[in-house]
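We begin with a single chain expressed as structure tokens, specifically the form predicted on its own.
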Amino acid sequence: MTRYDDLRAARARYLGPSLSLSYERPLEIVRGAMQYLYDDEGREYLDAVNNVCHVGHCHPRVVKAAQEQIAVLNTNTRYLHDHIVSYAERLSGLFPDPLQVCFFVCSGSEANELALRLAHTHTGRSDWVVVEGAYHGNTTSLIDISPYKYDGPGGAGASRHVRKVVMPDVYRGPYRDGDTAGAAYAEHVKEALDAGGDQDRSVAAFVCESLLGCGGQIVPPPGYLAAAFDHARTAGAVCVADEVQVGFGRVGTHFWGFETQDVVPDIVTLGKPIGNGHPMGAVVTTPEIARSFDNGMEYFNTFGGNPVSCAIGLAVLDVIEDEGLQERALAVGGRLKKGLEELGARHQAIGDVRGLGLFLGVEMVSDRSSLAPAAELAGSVVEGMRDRGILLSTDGPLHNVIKIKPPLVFSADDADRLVESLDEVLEETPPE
């Protein structure tokens, strides 16, 4: 046996059977820096997948400041410490009024399941409107309210609290035209929000991705949040986004996705890239449902918001500004999606071609016509580029999309090398 036959054994051994490896040929990865992965022969690879470290894989910046400050304190927030009071007055001054008051947790999905915490408190509510292919977190009560999780293998289908909505998607969904494709679907949410009147089970919350990351790499039409809100507001439920995916600059436009619909949530929930690979995550909220929450529960975490958390907190944010990333994101997602669409001209295979900033997804089909899904070709496609030293990965409801989520600090370079690549793949890989 190889070295890896026995790292594979004993992960079958001793890990549980559900988690699956990346590639027909895993990688064993053994070093990061910036927007590269090197494995164990020193082979190098451009990482246009990775949305975890944000900032790039061991940004020496993040580091140091992990390292400067586990060296001195690392403990819980029932002490003074002056960082977490800078970390949430620096994260707070990013959004707009009037979400102002922050909860530290160490995942996205404590952060998502915070948030149904402080939505049902605040609300006295237990019901939930959520959008199909959405996907939450992997603790129970978020995968009830995942559609990726609970339509898929293994899933049990929706509880009789979830009301799953139309995915806001303009290219494979009922409704396309952009202009009035927002409107439209958002009507969804609205039928959903009365769906339980006559039973007296109303919304807690109305909970949506501001890009939906697992449904597609899908960006919502113009208007959908908006009115979205509109109606879960008219009905007395708050509204929820889910930044863990898109957040911290990654649409380059702005800073959060919900600012690209022109909306304020109540409750917006961080992760992945928050830490740039740390183990961290956060809730940010209203003063007035923060008071709801306030009900004499106390509310603690014992790793969220540590000293050490909250400087590798401060160092992402500071390289994010210091180093232009998110005008990066939007210069070189711009460069690289005109890329991929002028190989969507050239190659049928390519369905559609959508994302902001780098935060992009090409859907693979078989006919342009039925938008017949090309999952195997997709996958085959992802196979080519890891032997050309390029990571990517496919998602979607339909297995078909391929996904590109680099670190921030991908270059127009690394935009051209990947767009050149694909077009090699293409043309060697058959379709279906």
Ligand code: PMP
Contents of the next structure:
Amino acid sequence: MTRYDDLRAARARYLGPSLSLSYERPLEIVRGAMQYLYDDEGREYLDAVNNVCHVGHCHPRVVKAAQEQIAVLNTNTRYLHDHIVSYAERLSGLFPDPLQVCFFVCSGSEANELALRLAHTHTGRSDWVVVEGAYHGNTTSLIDISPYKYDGPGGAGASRHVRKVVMPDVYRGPYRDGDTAGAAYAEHVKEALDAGGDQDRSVAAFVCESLLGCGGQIVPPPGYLAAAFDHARTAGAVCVADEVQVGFGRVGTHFWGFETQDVVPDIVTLGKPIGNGHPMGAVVTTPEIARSFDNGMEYFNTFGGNPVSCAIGLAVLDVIEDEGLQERALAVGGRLKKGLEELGARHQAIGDVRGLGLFLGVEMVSDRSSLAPAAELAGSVVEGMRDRGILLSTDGPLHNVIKIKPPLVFSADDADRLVESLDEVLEETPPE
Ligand code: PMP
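Condition change, the form predicted on its own to the form predicted together with the named molecule:
Time for the whole complex; same chain goes first.
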């Protein structure tokens, strides 16, 4: 057995089998630098799918901030410390009023878990409206509000506290006219809100990703969140925007995904890119909701908001700003999307190219008129790209959407290389 085989065997033995590896021949990745990953043999891969190492793998300024702070102090948040206050002030400054109060946690799941508690305490209600295909995290209550999981393999179906609405998908969903689809999809949110009847079964929150990740890189049509939020608030529910995938400038035109829909949520949850790979998350909410939550039961999080995490969070914000990464996401993402659309004109298997900034999706089909999904083809393309040194993955309820969400240091040359390689791979891969 080679060392690689030993590693695989040991992993299979000591790690839970429900955790899968990417690619038919899994990669052993030993190093990362900006938009590149390196395997055990020194081969370089262009990372076009990791939206966690947002400002680049092992970005030197983030590494330095972590190293410097961990050598001085890392403790809990029951002492006064400048970092947590500066970071909270800086982060809340990036949000519109009245989103001003921060809670610090250690993952996207913890952020959403806390969002549910905030919404529940504020409204006194326990039902949720969620969007088909959504994933919000790995805890018991989040699996319950994640149709991606509870409707998927091994899932137990919807719990009685959850009302699922159709995905606002103008490519495949029931409403495809961009001008009217937003209101039409939001009408389903209204129906779900009204469905419960008596006070015991009222909805605490409409929980929605600002752009849908696991749902297949879906950009809601204009007006969707505005109308859905109106319906939710009329029904006495609060609105939670899950920005775990799309926040921090990725969408290019705005810092937050919800801003592209011209809304202000009541609770926003943050994760993945917030710490560039360091396990962090945050919830940002209004003073009113934060006051409701202050009901005598303390909220304490052993690791959330510690000085090292806050130093890292501050460094990430500095890098986004100093390196103009939001502007870069807009320019490079625009160029990449245009290149992919041009490929779509030549390759029938590309049914749709969508997304904002550097959050893009390519939906593969075997028939453009019936939209029959080409999941196997999408999987083969991802393998073909890996062989060419470019890392991508697939998602969406039909597993036929190629996800593109690279670190924001992705360059125009990287975008061109991705398009050229995809062109070659599509030429070589037989259609489904
Ligand atoms: N929300 C969304 C939209 C996500 O994509 C994820 C993770 N894929 C989570 C929440 C959960 O985050 P974590 O894995 O950090 O707990």
